[in-house]
Amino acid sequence: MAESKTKYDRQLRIWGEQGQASLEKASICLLNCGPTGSETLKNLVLGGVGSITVVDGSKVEIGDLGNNFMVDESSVGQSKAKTVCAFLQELNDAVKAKFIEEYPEKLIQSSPSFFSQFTLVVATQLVESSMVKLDKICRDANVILIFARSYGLTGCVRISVKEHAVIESKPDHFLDDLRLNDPWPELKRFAETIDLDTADPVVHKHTPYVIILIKMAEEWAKTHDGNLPSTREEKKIFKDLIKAKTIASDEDNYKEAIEASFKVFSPKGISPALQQIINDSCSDVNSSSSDFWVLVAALKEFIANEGGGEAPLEGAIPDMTSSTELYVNLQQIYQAKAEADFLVMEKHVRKILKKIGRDPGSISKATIKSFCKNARKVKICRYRLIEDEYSSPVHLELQKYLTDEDYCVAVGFYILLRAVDRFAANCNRFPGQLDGEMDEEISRLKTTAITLLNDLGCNGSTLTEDLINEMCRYGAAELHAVAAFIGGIASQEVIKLITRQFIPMSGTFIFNGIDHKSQLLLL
């Protein structure tokens, strides 16, 4: 691991050793190693995934030299899968790499069990019929699937997995878990030992804002029937009371207390999003339940009993103006409470595992501790089958996108990417791939797109002529700049899914290279 720490130092700062270990255990399969697929896999190989398998039955052609940096002139006529695989192996020799010279469509049709060996499949440049088949195969095998495609100046990325649980969601902005509006006994007793009216100016300006707010909130509650400030006027008065306690202009701790006073006003208990998770039918666990749902079941027990309506305490406190002694004491109180909550949660987990007939020690202490630390932020992501989305998209959303000036180009590309597949199914080629006859190609693609819209219940809806012309002009070309961008997005989502950190995107990601915009369509 020491070598990994040196090699992957920068990324370890983002997803930690646990996340890196998950990457190094992962087995990734890439279908089609054109520029989109190669760029996706390049990023994952550099990130240190455990193993890769490249599936592509084509040979390197002269045209590939202009958009794929992982082939060169000497490889023309050779297996594209073999060439790209060798290049990727050179980037990181710690990654196990192999290739299969086979067209993905044939593999999907003839050997569906092949995909069950992988952690995740990245399927690039597949047409709709193959996407639908592969989606069902991966769902049945419980394998994560990501579709990525670049097509001229547009591209798309779509995740497909029945359910994905995220413990370390790492939101950009989240309220510190300080419990200022409901301090536990040990924190209260510690606050009682500190006098806000001390005459010592050094002590006064180094009292942590956490203590200031706890004491001020308690003082307010005594004169307001046990209630904390709730109205705008009351919150203003509360801040004024804190300001009145200052005795010098340079008391940063009191400025911090005023700025952080909103933490006192925040509602007690768990968020609606967390409530929805613990109310999920999956929290009624059985022997086949995942570790995540066992932990949720334990959390449900904790909140209803020992937690008094709250999740386990995280145990971390932010930086603040304070004397070292007071800060360390405060830190220890929060850590002790977090440890006590963890031990209670661990008992619930072991009890539930035993009850459902599983080994009580099958979920590690480290996993339980991580869950406790992140319990308020856990997320569950579920994705529709591609076939369901394609046959019956959310009609109201689709209509809204079609008429929304901000989304009409993105949804236009979404429809046209499906329309070109229908075109190809009928003509054995994509629009614009033959020289000449462009007007006829445009007319045929337009008819195909309108038919598709009618099939989706959007009778009377049309797409702009310019957009249809563009799709024909692209001729299904993969431009390297667009492929690299789509590959970057796809690989970023792969890392989120494998490490189970950060929230993967929902819906279909559409890149609009004409207007330099990226948008998500929730259909």
Second form
Amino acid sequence: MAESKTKYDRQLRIWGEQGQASLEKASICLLNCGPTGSETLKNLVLGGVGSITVVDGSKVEIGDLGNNFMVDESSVGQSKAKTVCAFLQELNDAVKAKFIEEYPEKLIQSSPSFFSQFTLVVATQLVESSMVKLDKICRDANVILIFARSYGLTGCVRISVKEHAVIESKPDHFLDDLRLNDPWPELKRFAETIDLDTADPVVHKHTPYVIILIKMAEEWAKTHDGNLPSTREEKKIFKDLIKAKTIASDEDNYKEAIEASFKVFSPKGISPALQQIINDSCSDVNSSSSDFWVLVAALKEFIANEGGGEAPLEGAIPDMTSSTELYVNLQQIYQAKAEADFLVMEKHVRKILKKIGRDPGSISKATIKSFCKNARKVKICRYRLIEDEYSSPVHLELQKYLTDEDYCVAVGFYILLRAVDRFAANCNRFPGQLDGEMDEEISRLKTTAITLLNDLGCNGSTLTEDLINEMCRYGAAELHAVAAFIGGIASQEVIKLITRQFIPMSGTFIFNGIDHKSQLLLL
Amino acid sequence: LDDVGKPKAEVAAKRVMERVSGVNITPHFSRIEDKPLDFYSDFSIIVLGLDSIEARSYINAVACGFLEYDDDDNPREETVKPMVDGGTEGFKGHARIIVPGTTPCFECTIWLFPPQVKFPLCTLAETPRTAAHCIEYAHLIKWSEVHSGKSFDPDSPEDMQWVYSEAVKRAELFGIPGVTYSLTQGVVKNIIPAIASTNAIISAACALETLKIVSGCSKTLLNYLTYNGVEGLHTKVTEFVRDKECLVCGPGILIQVDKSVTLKKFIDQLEDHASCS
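Next up, can you give the form predicted together with the partner chain of this protein, since the form predicted on its own came first?
Let's see the whole complex now, leading with the same chain.
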């Protein structure tokens, strides 16, 4: 155990012990272990995922030596799944690695129940028809699915799961929860014990800005009918009032107060994003609801009642210039309120669980606490079925992408990746794979693409000649560097999905290896 | 596991050559500053996987040092030594290409880097508030009080343990929670959290660009890619512009002097020059 702590030290600092534990419990299935699949799994094996099963029916060929790091000369002629599995195992002996020498298409067709045993399936280099079938299988079995594909200098990644709830979203820059615009009684009382206009200059410059702003906001409200500064003029005057209180030029606490004054002006209550989650039909819980929605239902109750329109207090405060004593006291006051809010939330959770016929103790204190701390930041991610997206993409978005300078190459590749699958379904090979006759290939691909655009209701739209030529030039080649990039993206999303930390990408990621102007398409 | 302790360059070279036949990798287990300039001038392209601003500055100066301009202030193609640079931190990373004389060099865009976090000494000495303050107090102040002369070795577990227990004592004194051994290491060593997937993404981008530059098979990145996987997935390409007056990669200013000029006259001439206002 101590060994794994040091081995995984760098990544433990990101997703913590719980995240690592989730990874170690996960079982991943890889379909096709060409460069894209191998690179995806390589990153997951290094990360310490619990077990992997590699499914591929092909044998290692000489051509594979030029683009797949998980095969070598001595393995030519052998099962690719077996070879890749062995090399992956070498990277981390804590991972349980298995292989199955079988074509994924066969399993998708004749053994759909095979996939139910996994936490997540990484499906690489599949064509449209297989993708659609597999998508339905995984949706029914409640298995997370992620598609990844490399094609010349382009490629794509797409998650497919009905619903993925994230409590620990850990966004980069999120406003702290200081409630300067609406301090609760204990915080107000504490602020009252402090005299901003103390004669002692050392004390004066070590008064934390939280106190400064609370007191000044209160004073303002007294002379403004109970309102806080709202117009531009008022906000400026408020800042000037703070400035006027400084008695020396090196008072960092007052500088911080001026910089943070916007926290006083910010509107009370919850964000529109959180409001949307609260209003979601799933928050109307019953016995089959997930724990997440039970927590949201409790949050709804809290906000409407004890919270007075606010979510439970997060409890943490940022560092700020202050005397140690005042800072530690302030920390304790915030922590006490967060704890009190948590206890109220816990009561709501237990009550709701009972009401829907579940064991009131079935959601742990730790989970409820984590939810309270992260309440303002929780996220729900939903993904359309591939079949739905493919048959009826969001028309408005598609039109926008086709005509937007920043998106037209990406959406061009998106259309072409589907067009080449149609081409292959008709001609049993991808465009450009035959030597010579390039002009014919280009024209055939162009026709296929235009037909597809028409099917999607975009008659009249077209793709540039350059892009169609490019796609034929690629000849469906899997370049290692591109596969490594796609594999990196895919593996990163897998980690977010399994640890349930950080927010996974939405839509389809289209890679542009020409100028790196990749895009996310929300169709 | 028995690779641990051996030089990374040697192990990596050996492994890759074992796996990919026909490729030739020569490992050099040394600091980049210890190589003579003509070592670097031999290469057609330099790819960087460095971990500090200083190291990047150094190699940037070396590569840009090879650059020569013609009389019209255009870069001489045969003296241009392109570089591909990548870096990561947690879920974020960047990849960029530097073509001295055409794209900005590392110094042209040095303002991109956020200032390093340094706690004010008075906070550490008098008003600590966070666990990190207590740790840095033990590391930067208490250590030299007690171990005068002997410098702190971040790789020594005993030294680290000492800093940790001192930090705990200080934290207890001030009632500050949160000091752990792991945090101590993180703060003192400035450990950057790292994950395989981000490294894979950025190194793949760098490899792809290097292949494109060397083979000419496609347009290249122009010229700075940032990646952020914290909230969803964001990639952005920015075309930064060269600073024409960059001291490292710029053509400099042409000043003509008479062979007979004295040093004093030259300095006067410089002072009067239009760009020295």
